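Below, in structure tokens: the form predicted on its own, a single chain.
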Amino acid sequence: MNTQHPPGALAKLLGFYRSRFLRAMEEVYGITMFGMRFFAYVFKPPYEVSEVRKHMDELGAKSIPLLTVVGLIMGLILALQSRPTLDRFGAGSFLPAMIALTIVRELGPVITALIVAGRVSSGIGAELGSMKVTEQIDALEVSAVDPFNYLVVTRTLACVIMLPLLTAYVDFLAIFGGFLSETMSSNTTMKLYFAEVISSLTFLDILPGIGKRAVFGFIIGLIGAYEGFNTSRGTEGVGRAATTSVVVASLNIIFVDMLIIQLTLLLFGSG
């Protein structure tokens, strides 16, 4: 049976493929450049403190309820997933030292990242896109308020400020809700289980996923401004924005956390 593609059909497909990977690179040199601009803007006055702190508030403090839940839940899963096993190799008292390292060093801040750009990332794409196509930036303009500063900056501010701040809420959470689960399938106490996730925790193990953290939220904030800025075609184009900030940020999320461990491998070792 003949399954080769006729020449014409080959031809649309590699077009097709072609096309989309030059709309990949488009698009990461946007963002490229967007970023550095950030950085141009970011020590140059006017600071905008009172639009920093209030997305702070919108952005981060309206994030809590949701990663309560989710921190609670983490933690309760990865001790009842993880103690048939330890407990198979005689390692059960090492569940709360596995359970620290695991959140800190790297479930805390990947799924705190992701779970605030779904609802961040997506909230500030739409927000600007709306913006964009009601021409409201173009009467910043106008008004002499410069919109880059004034929107993007104070956004992805907000976001690098707050992320590392949610992440360690949710670490705690999730250690909480791995004592939780430990209660009720043996007789840990609380002062022997925060002495062994203490004890488990050095300052290297810390240190990396702080400054994880700070990138995790400059690039849910920095995409997010970056796809609304870029919006076209109407409200067509506004929900077309929110949904392309969570794929970018999320798939940025994943990469960069991917790179920085094994930058961490190679100055620090295997910990």
Contents of the next structure:
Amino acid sequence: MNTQHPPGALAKLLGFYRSRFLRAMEEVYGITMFGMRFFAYVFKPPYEVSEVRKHMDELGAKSIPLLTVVGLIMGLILALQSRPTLDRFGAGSFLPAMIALTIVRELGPVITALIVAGRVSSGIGAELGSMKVTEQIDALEVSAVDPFNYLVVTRTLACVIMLPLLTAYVDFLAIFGGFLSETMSSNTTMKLYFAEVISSLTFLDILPGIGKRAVFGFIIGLIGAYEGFNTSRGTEGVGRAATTSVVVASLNIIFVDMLIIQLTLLLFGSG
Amino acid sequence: MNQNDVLIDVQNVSKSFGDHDVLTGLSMQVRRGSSDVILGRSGIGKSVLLKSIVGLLIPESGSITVKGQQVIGMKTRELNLLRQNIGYVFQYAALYDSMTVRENLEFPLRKHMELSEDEIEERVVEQLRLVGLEESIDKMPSELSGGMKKRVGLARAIIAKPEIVLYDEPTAGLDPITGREISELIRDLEKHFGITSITVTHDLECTRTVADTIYILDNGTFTYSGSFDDLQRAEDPLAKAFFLGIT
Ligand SMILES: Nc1ncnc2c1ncn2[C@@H]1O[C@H](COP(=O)(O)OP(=O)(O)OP(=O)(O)O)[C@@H](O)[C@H]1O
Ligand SMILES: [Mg+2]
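Could you switch over to the form predicted in complex with the partner chain, since the one displayed so far is the form predicted on its own?
The next block holds the full complex; its first chain is the one shown before.
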């Protein structure tokens, strides 16, 4: 059997990866410029306050049902899973503290962000994408309204504000889910459980966390808007914008999460 | 021709996408208060020309002045001030589909004009009456037919009473009766409000009603310009073909 590649096949393959790589770099560059433009715009009038509020509403309505279920179940499972292990080391009483720290520091923000990315980034990508291909963005521009300010800044800002709030909601539900599991398996009281939770959390768990949540919100809004804004002609592009938004936003969330963890370790010394 | 009378001055404009040259050194002058019509085959660059005039597309070379101001390379802020004098009817209406018909029409008014709620309401109703769609005021764009969308798009373009209106196929997809009404509306806007306009159309009836000067676009430039009567007698093969409606 002839396994010899035809001449030039390798070059072709390299060419393929090269063009893939260049396109990825273009995307990184584009998103970076988009992000910088956001900061150039966000403090400048006109402020589209009512638009921001509308998008906050929509964002909440879209994601709260799913977040409620996931939050509760996440806490339940975490408690169920950890109880036997902790008991084996005679550390069962640390369970509330463990749940609180795991949820507040890491699981809450990341899971919330990933879920909202799935619901909202794709939504923004598809919405702006279809506005782009049906010339609605051109129409805004002709009406002397800056589409970046009116569409991108408002949505991204709504995500930045809402993500910390939604995460707090999920955190609370997850910790409460942990309590539900505990009441079933041991004889803890609500008062005791939450006292443990609160005493285990320090200022440093909360404060860097809020910044991180806002950053996740920024990623979700900005990337959805970027993909939508750069949709090329045709409805096929709209679907692509929606899925690409979720993928790129999710990857960025995980990547940025890793960076932030490293950074907080470096700055505050504790994990 | 007095320079002050020229409201839109397009000189030697070239625009390409990649290696596809769409406009190659095109020129036209539109006088204040005149209604010019552009004819041309599908995909030849008519919409590209209109978009270049409002700064949605940026030509590689040439000059476009509107009201004496150079559009190419203009700062966004100034461009936006200029755009407040221009209405644009998009080929596919481009209604904001998250807004009702009413909100679509209110949008340009709320963004740039200080009007009371009553005045806004009055204008919206008035414009919808002009295009025969008062009943659809609270509908969403998705509930409208193509022709209805088109007419709402037209109402939205003229609601802020701009000096200049660019119509991209205003009568396409309309029945002949509504089409004629829209053509007459365009003519009346010119007559009564002195609106200057450029209309892109394939509709001979509309051309007859509206046109002061007719341009035919082919291969990136205008191959013909003249009045409707001239067109009728023109020897230019494309002009003839258009007149017979067999392009
Ligand atoms: N944004 C764009 N990117 C790439 N090519 C474009 C773009 N806009 C227009 N074109 C190309 O420019 C050419 C002219 O397009 P245009 O929309 O101006 O045609 P038209 O004369 O308005 O046609 P129609 O009568 O069908 O509306 C077409 O070949 C089109 O493919
Ligand atoms: Mg066109």
